[in-house]
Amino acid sequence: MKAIVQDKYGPPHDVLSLREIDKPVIKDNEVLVRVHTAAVHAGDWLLMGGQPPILRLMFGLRKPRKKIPGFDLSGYVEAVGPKVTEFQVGDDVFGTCKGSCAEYVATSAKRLAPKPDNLTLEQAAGIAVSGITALRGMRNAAKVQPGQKVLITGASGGVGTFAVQIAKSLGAEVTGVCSTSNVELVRSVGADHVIDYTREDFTEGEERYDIVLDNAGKHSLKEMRRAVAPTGRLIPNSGTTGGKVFGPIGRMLRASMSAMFVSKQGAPFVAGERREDMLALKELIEAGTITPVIGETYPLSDTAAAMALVASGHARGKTLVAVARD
């Protein structure tokens, strides 16, 4: 089978190559999926580059243990292990795996869910990681209530577009923060108000919000908390600062420490890959409450370009990799 393979850390066009490798063999509780579409996001880019360096303690000191990039996928069930009862050969599924930029993947049945009936397989590839992150950020970490004012930075990205829609479904008044070119996109997914960060700095304004979900990390935590109401909370989910060694992880560590002493500071949350969350997203999608926002789609052979777009910080919605050749 064809797959994108990485043998060393570095920039996408230097380390990613299309190769022919063996098809994976499934275990008793696994599903073999013929991948239709994969999606890439910031986490894939960080792991590809081995940055920040502290990540290499977990994912390989000198070279990545995870050879194939990508976590999100959609596709067809090709085979199931003897202990799998949830799926049958031919089912359309979406979910996560360890290396989705390949023609076939073996993954646990617990990491998959049936494709929403009202989505194409291409659209479904953009659900899992970003959708679960937004769901757990808004529903679990922030516990958004009807009538609350919610501000979401990075509102035009993969997590941001889901978060806007989920916050609206929970009854919030939502403000999205994005660049000029994405203002209409953020409005189109349901934001009540949109702030163009190239023209206005929301941390210096007078408006205060009950919940601030930070997907961008462009301001310090202290600056972000200026926009939080006295009884509100800042929920961090990303960052570009933190130093050369810790990178965004440094920001998360500072947020965790601050959360113990500063009332406005919420602790970082762990999204995880729970099947019940994927099923909850499926239900919301089929009800017409939310839908994935798809940006650029690249062929498998051009996965490096997809990664470069994500690395630029200017990707709109989900960036996809078309794997199937049908």
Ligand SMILES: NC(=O)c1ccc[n+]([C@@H]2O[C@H](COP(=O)([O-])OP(=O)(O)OC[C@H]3O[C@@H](n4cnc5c(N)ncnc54)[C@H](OP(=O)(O)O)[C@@H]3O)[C@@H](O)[C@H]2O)c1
Contents of the next structure:
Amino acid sequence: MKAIVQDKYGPPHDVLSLREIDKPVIKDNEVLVRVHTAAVHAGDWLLMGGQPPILRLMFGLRKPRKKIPGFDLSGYVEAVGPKVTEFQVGDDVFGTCKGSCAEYVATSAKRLAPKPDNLTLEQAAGIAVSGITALRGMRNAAKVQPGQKVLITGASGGVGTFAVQIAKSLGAEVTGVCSTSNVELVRSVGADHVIDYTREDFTEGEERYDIVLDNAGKHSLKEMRRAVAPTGRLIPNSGTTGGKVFGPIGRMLRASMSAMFVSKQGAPFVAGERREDMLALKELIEAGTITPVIGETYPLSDTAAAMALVASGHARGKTLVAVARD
Ligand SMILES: NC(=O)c1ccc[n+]([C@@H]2O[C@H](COP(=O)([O-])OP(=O)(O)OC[C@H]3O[C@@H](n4cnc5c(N)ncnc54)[C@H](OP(=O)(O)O)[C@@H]3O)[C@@H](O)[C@H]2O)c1
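Previous: the form predicted on its own; requested now: the form predicted in complex with the named molecule:
Once more the chain from above appears, this time first in line as the rest of the complex follows.
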């Protein structure tokens, strides 16, 4: 089968190449998926580059243990292991795996859900990682209540476009933060107000918010807390920049520490890959409450360009990799 493979850490065009490799073999609890579309996000880019270096302790000191990039996928079930009861051959699914930029993947049935009826496989490919992060951020970490004022940075990105829609569905008054070219996009997914960060710095304004979800990580935690109401909460969600060794992990460690002492700030959260969350997202999508936003789609052979877009920090909605031709 064709797959994008990387043998070393580095920038996308230096380390990603299209190769012919063996098709994976499934275990008893796994599903073999013929990938239709993959999606890449900030985490894929950090892993590809082995940055921050501290990540290499987990993912391979000198070279990546995970050789195929991508977590998110959509596709068709090609085969199921004997212990899999949830899926049958031919089902359309979305979810996650270890290495979705490939024609076939073997993944646990727990990491998959049926494709929402009202979406194409292309639209469904980017739901899992960003949708779950937005759902966990808004529903679980922030516990958004009707009428609350919610501000979301990175509102035009993969997580942000889901988070705006989910916060609206929970009854919040939503303000999205993005650059000039994305103001209309953020408004179109339901934001009541949009702040163009190239013209206005919300941390220096008078407005205070009940919840601030920080996807962008461009201000210090202290600056971010200025925008939070006295009884409100900052929910820090990573960011991609930081010091040379710890990168964004340093910020997350500081956020975990300060959350213990500062009432206006929650600890960072790990979204995880829970099937129950994928099913909740499927329901919201089928009800017409949320719709995935697709930015750019690249052919499998040009996965490096998809990664480079994500690395720029200015992806719009989800960045996809078309693996199968329709
Ligand atoms: N907690 C978890 O388990 C978890 C899981 C997945 C991802 N994450 C984190 O979630 C964050 C968002 O990921 P993503 O995939 O949504 O990223 P993304 O798709 O690359 O989006 C980044 C967005 O940030 C915006 N942005 C850039 N500079 C900004 C600024 N100064 N102020 C406000 N917005 C700005 C960009 O908008 P413009 O182009 O308009 O500038 C872009 O839309 C990342 O930090 C990622 O690491 C966390």
